[in-house]
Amino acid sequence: MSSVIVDSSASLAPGEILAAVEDELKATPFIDVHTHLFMPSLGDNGLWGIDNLITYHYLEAELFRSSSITVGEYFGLTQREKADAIWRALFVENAPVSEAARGVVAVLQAFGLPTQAPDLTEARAFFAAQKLDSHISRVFELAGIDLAVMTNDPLDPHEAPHWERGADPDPRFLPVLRLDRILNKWADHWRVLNALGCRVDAEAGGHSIDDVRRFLAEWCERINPVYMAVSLPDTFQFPESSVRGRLLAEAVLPACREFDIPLSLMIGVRYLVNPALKLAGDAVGKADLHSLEYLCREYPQNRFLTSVLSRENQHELCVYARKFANLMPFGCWWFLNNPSIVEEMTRERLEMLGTSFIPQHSDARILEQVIYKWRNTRRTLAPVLANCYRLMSEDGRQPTRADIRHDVRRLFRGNFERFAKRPRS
């Protein structure tokens, strides 16, 4: 069979450009720059396998809105029995038209399984079956992905003696040093600090700075991370004398800078608002992005990877991005991740900061997710890439194929690359 060889360097025709849009997106191996997947190494901190994708917290929050079943109910079954409810209500019951049920469908498909079978039990028969180090490899080929990066907390008694006793690095996947403990959590785990050898206090005085800084750069050390990373409430205010902002300013940023990563900022969420709900129970609020601006201003050394959750802050974080090169946006957050939002975000970015910021991570909680979430991703963005390109065509410069390529590997690898100063690929 002979193979054809395209000419990247030839202008492209207006009804060509579509296609070699969909073309580079398929071929470019992307890096998800933010999920909760684990290396295997990591033991069962990572999850995968259809009840964990059936009971992932977004379906929970539908399923109370189709079925009868209290949340005492349902917070008293096995995870089986909580996976069969959801199952019975959203896709049996219901066509699963919303994107996190459709993500399951989509997941299903991709393995050859069964999408309107009346139980799980084909699906999980299947994941039961699987190796999970191949099974890994398998489900990233089928994402178009090659790295993800994961989300490490030092002070997570189920991770973190992992890491202490020297887990086996995998590069399919890089760490991350999160911090919401230390950050926002403090009150509850100044403590376990303390029994760690930090000299550390309620009020974070004495020797607390230094000694939390230290245990930074010990992690650092230890696991070698991309960045750091913290979630931040929608009332986020910063410059302020709480502990939260004196830890920031005074052993997180430092820190930062002494291993020259990032520090990831993603601002706007509001805690609990429904308790009963559990991980499904949390929602979003508008944020001050003054601090943002505060941050990116004094801190001219530091770098900061930006995702905010509030569909009203994205154009103030665009604004910021044009005057701050030390501010890298990226992905679209949470609630934010549906396809009618992802496209508005997507042009808005383009339109106003060209190919300079990262447009999507799956922020995948368990690892086939990572399928229908990168699926939908390249679904989505391919009218969104292929509309800028027939515009500059209409305005006087052709575009090729080469730049569309450029473009793509610049958008889904090179500003990460760069950003984090990591080696290129």
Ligand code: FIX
Contents of the next structure:
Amino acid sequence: MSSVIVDSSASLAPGEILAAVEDELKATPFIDVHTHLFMPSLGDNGLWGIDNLITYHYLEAELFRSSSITVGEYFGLTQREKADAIWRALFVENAPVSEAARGVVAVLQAFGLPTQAPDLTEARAFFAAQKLDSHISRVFELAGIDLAVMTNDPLDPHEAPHWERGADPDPRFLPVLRLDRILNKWADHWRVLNALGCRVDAEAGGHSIDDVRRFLAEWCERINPVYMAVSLPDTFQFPESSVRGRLLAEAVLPACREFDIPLSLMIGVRYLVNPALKLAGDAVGKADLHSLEYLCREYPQNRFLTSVLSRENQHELCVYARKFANLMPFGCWWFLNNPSIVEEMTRERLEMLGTSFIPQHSDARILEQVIYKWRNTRRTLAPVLANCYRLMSEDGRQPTRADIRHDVRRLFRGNFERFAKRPRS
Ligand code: FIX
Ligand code: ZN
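Switching conditions: you have the form predicted on its own, so give me the form predicted together with the named molecule.
Below is the entire complex, every chain and molecule, led by the chain shown above.
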């Protein structure tokens, strides 16, 4: 087959730009900078396969709008029964037009499985026949990613023992130290830290700060995280004389400086507005980003990898990123990860930040979700990026394929590699 030699330094005609952008997006393996996926050595924390895909909390929330089943009845079912209920309501009785439902269809299509079957028999047989390690590689290849950044919780009783026994690293995954239980749920977890030998108390007084700092250092040595991370409520304030405020200022930020890693702040969650829905019960609130401004200004030696959940906070996040080079906006998080909003957010980021931000992460909880989440990202962002080069061309600078290749690598790899100071690709 003749391979077309592309002169990457040649200027592109306006009619060639979109195809060049699509080619470079397809040809570039992305780094997925935030997921809830787990490397195989972390055991059954890692979720994959059709029943997990269909019982994703996004789809659970949609089920109760399209079925007479009550929340109590649903959570009393087995996982297969739950998946059957969701399949029937969202994929058989109604067309799967929502973002999350279409995603399941895209995964089935990617593996050549029926997308309109009356039940899940064939899909279940297919996934049951997969061997996890080779399946991960196949899924990453289909998704066009070569690295997934995990979310690793040192106080999770289902995960920490794997690390303490020495979980084998996997070159396809990068660890992160997740701090929600320490920073947001101190009242429920200081005793757990105490049992682990930390001299802490309910008010985080005495040796608490020093021992949390030591605990963080021990876990950084153990798992070698690319960053530390915490999700924060829409009400987050900093500086603040609260336990969270003091732990953040005196333990977490110094530890990030000591290990020279960013802190990921994911701001704007209204937790469990409907507790009955469990993981699906969280909502969104507009946050006061003056706290982020203060952190970026007063802690110039720290780097803040930041995503905000409210659509109404996006423009000011871009403005702050123009003011502070230690602030790296990333992703179209959770309720924002829909084409209509991804397009709006990415256009304003390109207009204000050029290619100095990280456009997307998948937030995948189930392995195969990366297939549709990254397919959607490429599909949505290709025309957005192409429009930038078209406008640049109209204004007098002709784009080349080399420009596009460089920019795509910067957006989906280089900005993260530089900000996290690894991995070197
Ligand atoms: O805090 C987080 O990492 C959030 O992404 C999750 O808690 C959330 O449930 C989610 O998976 C959103 O996509
Ligand atoms: Zn997440």
